[in-house]
Amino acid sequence: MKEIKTTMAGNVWKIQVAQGEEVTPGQEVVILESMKMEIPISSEVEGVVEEILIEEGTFVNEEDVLFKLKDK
């Protein structure tokens, strides 16, 4: 199974995917926000979301896995 991670710690502002849909290398899957700035998440991998994670609000650390693919 793919993982989608983190590269760096934030609050959670908003998720641009949802479950089922598929995702591309480069696509941008979450946006979070730290130290008032807003940081795009993009996949590194192909795939179609399996499981969402996280939930808007929430705070995540470097390298929590936030969603997880299956292939399509």
Second form
Amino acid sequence: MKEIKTTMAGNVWKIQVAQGEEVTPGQEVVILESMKMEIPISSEVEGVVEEILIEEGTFVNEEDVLFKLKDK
Amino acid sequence: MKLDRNWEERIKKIESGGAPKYHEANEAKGKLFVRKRLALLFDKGEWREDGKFANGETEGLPADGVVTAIGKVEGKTVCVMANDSTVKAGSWGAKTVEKIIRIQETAEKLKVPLFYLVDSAGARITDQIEMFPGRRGAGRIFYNQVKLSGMIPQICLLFGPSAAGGAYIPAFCDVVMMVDGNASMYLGSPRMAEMVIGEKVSLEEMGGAKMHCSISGCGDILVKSEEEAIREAQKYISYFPSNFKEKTEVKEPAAPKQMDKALADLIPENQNAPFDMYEFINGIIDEDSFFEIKALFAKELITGFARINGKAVGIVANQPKQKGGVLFHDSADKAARFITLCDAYHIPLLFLADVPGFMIGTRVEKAGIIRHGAKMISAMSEAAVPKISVVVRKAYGAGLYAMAGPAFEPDCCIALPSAQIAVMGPEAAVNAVYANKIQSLPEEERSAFIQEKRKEYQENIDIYRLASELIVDNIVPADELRDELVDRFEMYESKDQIFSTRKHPVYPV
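Please supply the corresponding structure for the form predicted in complex with the partner chain (the preceding block corresponds to the form predicted on its own).
Shown next: the complete complex, the earlier chain at its head.
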């Protein structure tokens, strides 16, 4: 199972992919709000979004899983 | 019997290394023979070698598994030690260790850079009494490395494993290039990890090149092939003098890369929106002169060498595109190490600040962000090379300090017109100061109140006001920054400063 994790703690500001959507490495999937900055989080892997584990406005800590992906 | 006593035959045998099956095994992994590596590294593929006949009387140990050589790289005399993994897997016997120690001593006497081409299984257990514990045992190699650090550049090219004690060779070098898929560093192999602590893990995951270049920070430059590693090492050394007493050679100046946008247009109006600091760097340095260190590690901070008008500089820049450019424990470590490296060899430093501060929260406190941050501030304070601090956009809190803010004696602190310097940004500051007041206001009045206070705050920290208070030394538009830097670096060249008189500081670690 592939996962996309956050590299930094912060609040989820915008989720930029929907369930069932394909993602590619380097694609921005979430923008966090942290340290008063917009922090784009990109996927490092390729796949299809199977599960979204976060909501806009929730706090995530470094290394938390944001999305679970399945193979294309 | 011939007078030369079969000299040619003996040489041929030594130069052919270990048994053919080991050559074949290396070839299958994309690994070059040690003498081929040296031929690529040295100018014209020529070098002089000591201890070539080491263990020559013993079958199967040509040169005792290490070539120690002296020759020219990019026109500079350098010393090299290079393991031969076709001979007992490049393991260290007594003569191997003695040869390595001697080439270190040579490099010290000549004050020339030393390259370590590492591809070794570690200690040769059968020789341990002769090579491990004694005065001129393997420990002396590391002792010498520590002594040479900051005196001559020490460069490690990791082509294969560097295991157990051998893993400290890269650790004591200034820079480590690792070949993806072949290079590894570890204290205990996966087999040992499974036996001793019960962990099941692959070599790549535990000590592979990618892991070390992106997570542990033990590797600096990840390369795809040995040829690339050698080219990168040749490029790297061009930014350095031969030793701490000399200065880097000036190269032919070049104009910066042609950009699609003006430099000022790179910076978004919204202070909180990310932009790419690499593009900004490209806009002020000589075209194609950037040589990045630790590109994959702690990406929120960029460290690398470049040339400005032909002269080498070390750049430390926040990257707002990664983690908002916030400083973390790893980025602080990365900066501390890079600054120390530049300072040791008279390479001037350029700080490009766009930093919201140091990261906060439980995770980073547990990771010791305060002591790691202290390393960066300590290294930056101590650096006595010409030091220019440029506030590109924001410099908040201790971020200002870490990026060579005015109190840390940069030779000048330049602000772009877009700069903001403050303890914290307007949003955070208004919340901190007026939290109770905001709560006490009727809900419909809060927003207007907050807006008004933010505006006041903005005016209070206006960069022209800070310049009139002599906090920054100059305000320079982005598109004129390069010219300003060219002139200033040239004029600061005679800087000769001793930071503090004492034995040494008590380093924050």
